[in-house]
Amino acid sequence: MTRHLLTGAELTADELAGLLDRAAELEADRHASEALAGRSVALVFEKPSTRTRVSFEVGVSELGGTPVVLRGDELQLSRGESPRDTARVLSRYVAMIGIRTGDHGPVEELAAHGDVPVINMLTRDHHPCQALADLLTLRERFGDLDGLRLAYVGDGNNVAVSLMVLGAKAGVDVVVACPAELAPPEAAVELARAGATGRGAATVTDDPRAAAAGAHALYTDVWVSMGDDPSVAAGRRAALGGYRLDEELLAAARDDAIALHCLPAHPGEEISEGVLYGPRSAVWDQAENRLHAQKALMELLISGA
């Protein structure tokens, strides 16, 4: 059976736990697996990338495979070829396809019409690979995930959605604090709640201090994302001014709380420089963990289990 990771909801709670276990093993021994030996993986980037591109390229290589990196303007997709036809062609060449793009629809089309696993490396709706790395980071710091409280403050974007979907499935109480006009779609919140296990939950509030109270981790993302209309940037910054991850907000969380950010960051805007580079920041471990979590994911998907 061909398996995909499009939203994170495709994983069962047991599979998610096993994937994080395997990611920890691959972190301890980065060359412990040859799951992609003799195989190639197409990595399609229609959006610029640092962490996603490097972590996937290195990950495929460390699993023994060959990464085939393709920019959007290098493919006939940019000239109108359909995702359906692209999926059928690429499936004849490679063992797996990863795509980082804007609209979520083309990712679903690739999965529907291809014969190999498809990984959503980022769309505007979901960023599941980031959430896998985030959960691995939380597990490294606190051990058992069940019952942890994670407060996300800022724009209720794709990162917030994936944190709810995968976090709740892992037993994490995920609270998203954002202005009402920037809240995650209700359908995404319901998707997260439907898959919650243990003490996992997904909640949305407009009060960042209430979200931070008792939290093991505070998380934020940029206020203006690539591809956002420049004309709305000023309004977004004004709406999010009270949702900054700074020393004052961190003080409202637990004494051992950590700070998370998926990067790139804009110190002084959504996060203070003191928090980003301070002793309670786990941001750099979080970035590294993209590599280990994604290797475990690719190993799982290529196995067909």
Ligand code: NVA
Given for the second form:
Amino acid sequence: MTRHLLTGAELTADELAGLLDRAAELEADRHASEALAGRSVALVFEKPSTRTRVSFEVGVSELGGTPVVLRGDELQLSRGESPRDTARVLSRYVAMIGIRTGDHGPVEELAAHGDVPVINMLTRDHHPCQALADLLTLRERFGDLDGLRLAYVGDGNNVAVSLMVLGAKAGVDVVVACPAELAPPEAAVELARAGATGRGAATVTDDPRAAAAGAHALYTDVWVSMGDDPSVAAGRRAALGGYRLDEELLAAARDDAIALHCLPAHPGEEISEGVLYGPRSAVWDQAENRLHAQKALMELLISGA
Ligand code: CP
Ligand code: NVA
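Okay, that one was the form predicted alone. Can I see the form predicted together with the named molecule too?
Let's see the whole complex now, leading with the same chain.
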């Protein structure tokens, strides 16, 4: 059966653990796998990207494959061709499809109608590839993921949702601290809880200090996402001023806690410059880990295709 990664819920806890083990192996030897030799992968970007674009393109190449990077406006999708027809056609050329877009529905439609694995490279609702890299980063720093506590502070967005879904599955106690009006959708919290294993959990609070207490990692993301109307910016600044990842919040976490951010960051807004560039920041390893985690993901998906 064709496998996809749309939310992260598709992976079993064992598959997730195996994927992270494999990612660590591929980090140690970047050319250890030829899983995509002779195959091509379509990478569709309807939104801007630095990390996802480059890490997927390099990752496909390092697995022996050929990346075919497509901007949304280069495809007939932008002129109304359906995701359904696009999926059927691309399946005749390529071995896998990655897509970054706004609405989540078209990604599900691609997966439903193509014959090849589809990878969600970010929608307004989910960013599972980011969470895979985040878990790899936690694993590198702390070893066993089961029982770790991760506090996400800020907007309850796609990144927060994917951390809950994949973190809880890996046994991580994920706490999202945000104002009630910016909380992740209840259905996403339920999805995370339904897949939780071990000491994994997904909770939402409006108290950033309570969330940070005892945390192994503090995480934040931008206050205005690509899927948001830019007019929300002023309101977000007002609502999220108390949810910054700064030195004071870091002091409330464990002494060995690390700071995470999926990037791009706005130093001085959601994260202080001192934390972003300071000794407890793991964000650059986190960005690198996109490459290793996604290579392990592509290897897994192609093995079942
Ligand atoms: N973190 C992340 O997805 O970065 P890009 O938007 O640069 O791909
Ligand atoms: N929440 C951000 C993540 C960017 C990688 C966005 O969707 O724009």
